[in-house]
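Take a look at this single chain, the form predicted alone, given in structure tokens.
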Amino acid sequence: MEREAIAVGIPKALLYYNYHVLWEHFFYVLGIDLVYSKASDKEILENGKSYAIDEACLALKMYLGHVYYLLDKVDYILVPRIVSLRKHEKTCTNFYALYDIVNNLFKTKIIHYNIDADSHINERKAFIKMGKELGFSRTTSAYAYKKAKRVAKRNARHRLIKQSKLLESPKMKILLAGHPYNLHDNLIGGPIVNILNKLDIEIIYSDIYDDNEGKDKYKSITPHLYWTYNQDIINAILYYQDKIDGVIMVTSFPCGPDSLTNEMCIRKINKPIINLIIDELSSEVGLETRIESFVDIIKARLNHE
């Protein structure tokens, strides 16, 4: 008797931009159908705002809109819970509250995995448990994770090779520094990317760097940094520092960890840096003015050298 097909919904927000290749291939090996939310737009944001508290960051409001979009389209919605990737460090509180937030707001079935290094629950264990909860054996789930992890690593290498070639360009190069869910979201980072493209700027992304070579570079800025994903941003800035002309930091209002780490970068990294804080009322005209002025300053600096 054939197993009945299961449809899992993937909200294209928050950790989707870190892990979507891993998720896609894990579920593909298991033979599970995936349904994605649409790209972020005003409708997604408005629906998310209707469920979020006022103090929630823009990225979380967007995420809730993506979850709402999937409610009547799937059997389960994937909502990961990532507390810590390394011992004595943490991710954003939104990421380890995410399951509870979605579970309390929406009447929907959730499939989730939990990663908590301090409790000795690593990614492999978490994915195997998730596979078993979907009715697959431990062996099948472990095999699916192994294959998916291999594909994700290969994808990361290809992205790094492709971006490395951009560093050879004679164009001005600006590093977009921030969480992937801000940089690559259609409404948050999308307008910034469009403006830079119109200015003929080569865009380098902070979520693409050699994390072996760049590991722990943040310690030259601060000996201790509690938030793992913010370590990644600073590592990337320092990794690319001598290969770029300027840095645009992209933050969704009102992110607490970003507000602290961005200030450290502005004060301690010797490179032109601008911090763009995006909220639901951000004007593309205002963004364009600030970015154009920033680019003009870099050009003047380069001409003076």
The other form holds:
Amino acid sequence: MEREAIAVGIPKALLYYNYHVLWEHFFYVLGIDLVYSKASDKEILENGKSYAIDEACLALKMYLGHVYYLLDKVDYILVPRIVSLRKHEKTCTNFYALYDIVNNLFKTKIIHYNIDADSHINERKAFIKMGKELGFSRTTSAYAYKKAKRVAKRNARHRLIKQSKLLESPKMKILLAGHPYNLHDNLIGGPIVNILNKLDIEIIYSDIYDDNEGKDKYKSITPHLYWTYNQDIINAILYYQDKIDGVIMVTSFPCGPDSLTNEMCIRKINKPIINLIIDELSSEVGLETRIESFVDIIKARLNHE
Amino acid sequence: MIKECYLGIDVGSISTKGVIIDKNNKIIHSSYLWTEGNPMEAVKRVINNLENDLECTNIAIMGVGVTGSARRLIGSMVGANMVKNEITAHAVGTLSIFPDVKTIIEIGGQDSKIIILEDGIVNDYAMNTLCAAGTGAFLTSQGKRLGIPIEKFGEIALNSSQPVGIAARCTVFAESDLVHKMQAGYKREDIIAGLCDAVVNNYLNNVARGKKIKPPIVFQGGVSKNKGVIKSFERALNEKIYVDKQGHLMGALGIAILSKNNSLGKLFSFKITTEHFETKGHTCPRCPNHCELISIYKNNMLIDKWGNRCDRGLE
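Please supply the coordinates for the form predicted together with its partner chain, as a counterpart to the form predicted alone shown previously.
In what comes next, the whole complex appears, and the chain from above leads the way.
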């Protein structure tokens, strides 16, 4: 059967950073072309801001800019709706609302991608449904998902091995802890990464850790944690805490879950730790002051010991 | 004999401070004046003042350090051998005068910070984040509304026996609350003492939130000149608050010490006060990031450029 070639657009923001390998390979196996938005820049942010409400977090504003960039370039846009990954846990309201926000703002074709563990829709089911919507059989979609999942796992393993090597570096090591979409975004985490590089710091990222060993580590500081993605961040901090010299938590203003869990980390984790809140008005001089003095503190402590 | 000395400059949003120290970290000369929105001019005037003080003495400036929010710009301008953030500078400066200090409270024009020290090293710090409520700028603007020069604030506040409660979470709220209290007929000194309390409460609940404030406590920055605020801190913390009469110079002192420890042995020339410096800001057109680039020219020659996210901005 000849299929009409379709292009699916993927905004390079929010959950892209968690799942892009999985998505990329799923569509690759199905033979569908993907179009990515470009890396975040001022133009993307300005467009995103003009569509978002004021109260939205910086990362969501950025996301809408990425969607806008793709509008006239693709047939479908992949906008996940991820409510819960495990029972009795939630992601963040942005992720349940994302599909509806995009749908209302842009009236574009969106691929149905919905994960909601509380309603018994797991990742596999979501992918099969997504394949179906694009005209593929259940078997084909299930096969593509299985393949993609394997590649994603292998990729995660490689990243872990690579990062583990950095831990042996003689340089000062700082864990950048936060949501991947903040840490790896050009405009949100980018300036922080640049400053740390200039100071010759080895950067360890919280989205890469051994989740077999690190899973549930968060329970040592709080018995319940409602937000799955914040569990990940705390697990990573606890996983790395003996191997690093300090923690910089990065959050985009005004993130609700982070505002609570970061405060908890500051109080309960016994490591030099600071919280950097980034919004669209953040000045690089201000960031530099905070990061440089944080590094000075760690250096002074290391010399003292 | 020529005496080796070091220059420290602290360029803040409101005031610019300069000190010259000797080899024993003692301040020999200092200058303190308003930045007035023009850091380059302010620094020229500070250096000019210091130069006049130095006349006919045998002093060689062997290092220059710059700190404060305009440190990058001024660092390039004066050719500093040390450019450092103000937290480190303040800690180093204060430690040289109070070696046992455990807590430094610093409230300046637009910044407020807390620095926690242990065994003479900085252990933790916090800084105000998105807004400047509860800083010197807040007090100055409220002073204007009341028609009282900021220098008299402290004296008047000390006369109050019953400070009025004022919401200081946000300058906008504080202002409407203040108007309300004035119209309701509260005494002026009680309102002013209330403002001082408001600054302290704001500080303790925002900047110092979750930090253990241990004595000895040193209070510095421009707001430490305000006796009313000192009294409010003493009331709230129930501890003695140390304020050095040179407390406003701690950043400049600290950066001078850091410059001394890192001296390249190059002689600093006072000539820069007569040289022509100019900055130009423009937006880099090379990609959609639109980085805001700043170029600084000395006698029409480009000497430094920054603001770029990538190397293309430097072309």
